[in-house]
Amino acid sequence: MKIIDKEDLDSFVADMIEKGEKEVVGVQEKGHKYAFQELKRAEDLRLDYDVTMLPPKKYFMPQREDLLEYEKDEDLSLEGVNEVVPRIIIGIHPYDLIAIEQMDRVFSDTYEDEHYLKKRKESVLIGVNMQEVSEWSFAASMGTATTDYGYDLMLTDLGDRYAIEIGSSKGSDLLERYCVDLKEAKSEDIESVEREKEKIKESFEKEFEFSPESLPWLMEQGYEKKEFWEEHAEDCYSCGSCNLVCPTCYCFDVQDISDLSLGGGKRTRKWDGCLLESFAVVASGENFREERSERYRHRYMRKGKYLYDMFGDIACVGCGRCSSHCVPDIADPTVVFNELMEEVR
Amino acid sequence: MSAEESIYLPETATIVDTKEMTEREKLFEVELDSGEELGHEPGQFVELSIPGIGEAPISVSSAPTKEGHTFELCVRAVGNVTNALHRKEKGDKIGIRGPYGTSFPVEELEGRNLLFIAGGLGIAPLRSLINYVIDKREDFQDVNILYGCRKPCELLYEDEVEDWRTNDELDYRETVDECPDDVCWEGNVGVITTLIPGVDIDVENTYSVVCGPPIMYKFVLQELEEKELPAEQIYLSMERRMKCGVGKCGHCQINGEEGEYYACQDGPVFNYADVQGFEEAI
C-alpha cells in the first residue's frame, strides 16, 4: 500500500490527462448527478459522489459500436471493426469493479469477443472506496461494498491523503510514469483504510433480509410464484431502463446502417433490454415472453439465478440503479426479492 | 482489425441456385467463396447476412452427405433479411456465419427406428438428417417420415417428397389441415397429430425427431407420449431469437423452473428430456 498526498493526488491525474497517451475519465458532476465522463480539467474530477447515472460498462461495450463494414460494388467486401479508445478510468467504486469482472467473464466466455476484449485489455481502471452510499444502493448486502479484485489501483480517501492499493502491474506501471511524490503506508494507514471500508458497511439503508448465496435456490422457488410476478409487474412500463442503467447487463441487439449511397454501410450492435416488448419476438411473430410479468421475472431471474448458473456469479451488484431509474418504482431489488423470500418460505 | 478477430465477421458467399419452393418459400444452394465446406452437422443453423438489412439465423436443410461443397438453405420470406434475400438470384453474393450449435445425435440414432414429424418449415432443418439417413440407409432401421402442412399447395421440396412416397425403404405420411375443393390430394387431411395413432411405434427401439410450429409441439408430444415413447427418446429443433449465434446477445434464452437454455449454445436440437416442463420451451 502507499500514501499519496490530496495534492500530490491532483498532479498525478493532471499529468496524465496533459501527457494524454490515454484518454482520462473520471466521474465528474453533471446536473445535481454524477456521470463517468472525459476529464479535461484534474480539478473536476469527484472522487466523493455516491452512484454515477451509468455504470463504466459503456467505455467497454458503448451504447451503440460498430462490428464491420460492408461494401457492395462488384463482389461483397466485409471488414471486422473495432474501434478501441486507450482508456484511464478513474473513480470507479467496488461494486461496478466486480461487475466488470463479470462482464469479463461473459464476453471471454467460449466464444472470445474481441470487441469487448480489446477495449478492456487496453483501459485502466484507477478504483476509489465509496465516499458516500446513495439512497438506493444495497451493496454490503451483496459483497461489493469493497473488493480486493478487480481493479488497477485503489484509492482510499484518509482526510488530507489517500492510501493506494497496488492490484496488478498496469496500476504499478501508471504510479511510476506519473506519480512523483508517494510514500510507504505506515501500519496505522493501513488500519485507517480497514476502518474506512468497515464504515461504508455500515452506512447502507437498504438491505437483504438473507444472504445473497441463497438467490438462486430462492428463484428456482419463485419461478412459479405467478400471482407475485403478476403483483409487482402490473405497473411495470416495459421502458428498459432498469435493463439500460444495469451494470450487468449486456444484452444487445444488432443494426446495419447503409450509407446514403447504399453501396456501403456498418453493422452496429447497441444496447437491448429484456423488459421490452419486443425482446423475445421471433421471426413468425411468435413472441416467447409476450407478458410483461414474464420479461420482469426473467430480468430478476438472470440476476439471482440464469447468470450464477453460466458464471457462477449473482448478476446483482446492489448498485441500486435499477431502482432509482424506475419510474413507477417496481424495480428495488431488495423489495422484490426480500418480498420473494417471504412469499416462498 | 484482422478478419479472424470478429466472432461477428461472416465470410462471403455466393448464391449458386435458387429454387421456387411456394409462395413463401425459396431454396437457396450457397457455396463459400473460401471454397470450404461449411462443415456442419444436421440440425445446425448458420447466421446469414443480407449487408445493409442485417442478419438472421436459418437452419441448414441440405445434409453433410449431400455430393459438392454447397449446401442448402429453405427460406420463407418473413422479416427484413429473409425478404431481401428472396430478391436475391444466382450469383449474388451474401454473408454467412457458422455453423452454430448443437445437431441432431445421429451415433444415437444409428441401429434406431426413426419417426420424423415435420410440420410446415419444421421440413426444413429436418431434411438434413432425413437426406444423411437416407444417404446411410443401412445404418438405421425402419424409417417413418409424417409430414403435415396446412394446404397441398404449401407442400416443400415436392420432388423430394415424390422419391419418399415410392421409396419402399421408407414409410411416408402426409397431411394437410385443410384441402381447397378444387385441390386434388391424395393424402390425408388433418392436423399432424392425426397422423400419429396409425403408426405402429416400437417405443424400445425407436427415437422421434420433431420440428414444426411452437403450436405443433405441444400436441405432437401429447401424442407421442400417449404412445409412451420415453421423452429421452424424443429430439426437438427449436427456433428462437439467435440474434448472435454465439452465446451473447441473450435474446435465445429459453427459460423454466428448472433451468434455462440459449438455443444457439445449447440448442437448436434439444433431447426433450431436458426441456420438458420449461414453461418457455414447449
The other form holds:
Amino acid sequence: MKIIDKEDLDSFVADMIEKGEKEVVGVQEKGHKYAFQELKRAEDLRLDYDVTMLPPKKYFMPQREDLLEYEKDEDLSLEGVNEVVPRIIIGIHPYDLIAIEQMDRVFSDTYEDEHYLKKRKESVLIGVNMQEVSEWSFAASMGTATTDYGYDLMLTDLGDRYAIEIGSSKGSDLLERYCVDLKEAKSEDIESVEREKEKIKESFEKEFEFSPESLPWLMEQGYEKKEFWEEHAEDCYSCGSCNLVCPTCYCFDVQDISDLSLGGGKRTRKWDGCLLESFAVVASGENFREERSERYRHRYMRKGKYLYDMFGDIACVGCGRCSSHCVPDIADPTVVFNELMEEVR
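Target state, the form predicted on its own; input state, the form predicted in complex with the partner chain:
Just the single chain follows, nothing else.
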C-alpha cells in the first residue's frame, strides 16, 4: 500500500491525460447524475459519486459494435473488425469491479470472445472505495461493498490523502511511470483504510432479510409461484431499462446490415435484454416468453439461479441501477426477493 497527497493525485491524472499513451476515462458529473467519460481535465474527475448511470462494462462490451465487414466479390471477402482503444478507467466502485470479474468469466467460457477480451486486456482499472452510497444500493448485503481483487489500483480517501492498494503489475507499472511522490503506508494508514471499509459496509439502508447464498434455493422454490410473478409484473412496461443498466447483463443481438448496393455490408451486435418483448422470439415467429410475467420472472431467475448454476456467481452486485431506472418502481431486488422469501417459507 502507498500513500499519495490529493494534489499529487491530481497531477498523476493530469500527467496521464497529457501524455496520451492511453485514453483516460473517469467519472464525471452529468447534471445531477454521473457517468464514465473520457477525461480532458483532471479537475473534472469525481471520486465522491454515489453511482453512475451506466456501468464501466460499456468499454469492453459497447452498446453497439461492428464484428466484421464483408464485400461481395468472387470469394466473398470477410474482414474482422475489433476497435480496441487502450484505456485507463479511474473511479470504479467495488461492486462494478466484481461485476467485471463475472463478465470476464462469461466471455472466457467455452468460446473466448476476442472482442471483449482484447478490450479488457488493454485496460487498466483504478477502483475507488465509496464515499457516497446510493439510496438504491444494497451492495453490503451482496458482499460487494468492498473488494480485495479485480483492480489494478484501488484508492481510499483518507481526508487529505489517498491510500493506494496495488493489485497487479499493471498498477505498479502505472505508478512507477507517472507518480513521483509516493509514500509508503504506515501501520496507522492501513488501519485507517480498514476502518473506512467497515464504515462503508454500515452505510447502506437497503438490505436482504436473508443471506444471498439462499437465492438459488429461493428461486427454485419460487419458480412456480405464478400469482406472485403476475402481481409483481403487472405494471412492467417491458422497456428493458433494468437489463440495459445492469453491470452483469451480457445478452446481445447480432444483425447483418447490407449496403444499399448489396455489394457489401457489416455484422454488428448490440445490447439486448430479456425484459424486451421480442427477446425470446425465434425465426418461426414463436415467442417462448410471450407473457410479461414470464419475462419478469426470467430476469430474477437469471440473477439468482441461472448464472449461479453456470459459474457459481450470484449475478447481482447490489448497485441499485435497475431500481433507480425503473419508471413504475417494480425492479428493486431487495423488495422482490424479500417478499418471495416470505411467500415460500
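Numbering follows the first chain given and starts at 1. Each form is matched to the other, and the largest set of C-alpha atoms that superpose within 1.5 Å is called the rigid core. Here the structure is a predicted model, which means the values were calculated and not measured.
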Under a superposition restricted to the rigid core, does residue 184 display a Cα displacement of 2 angstroms or more between the two forms? no
State yes or no: after fitting on the rigid core, is the Cα displacement of residue 74 between the two forms at least 2 Å? yes
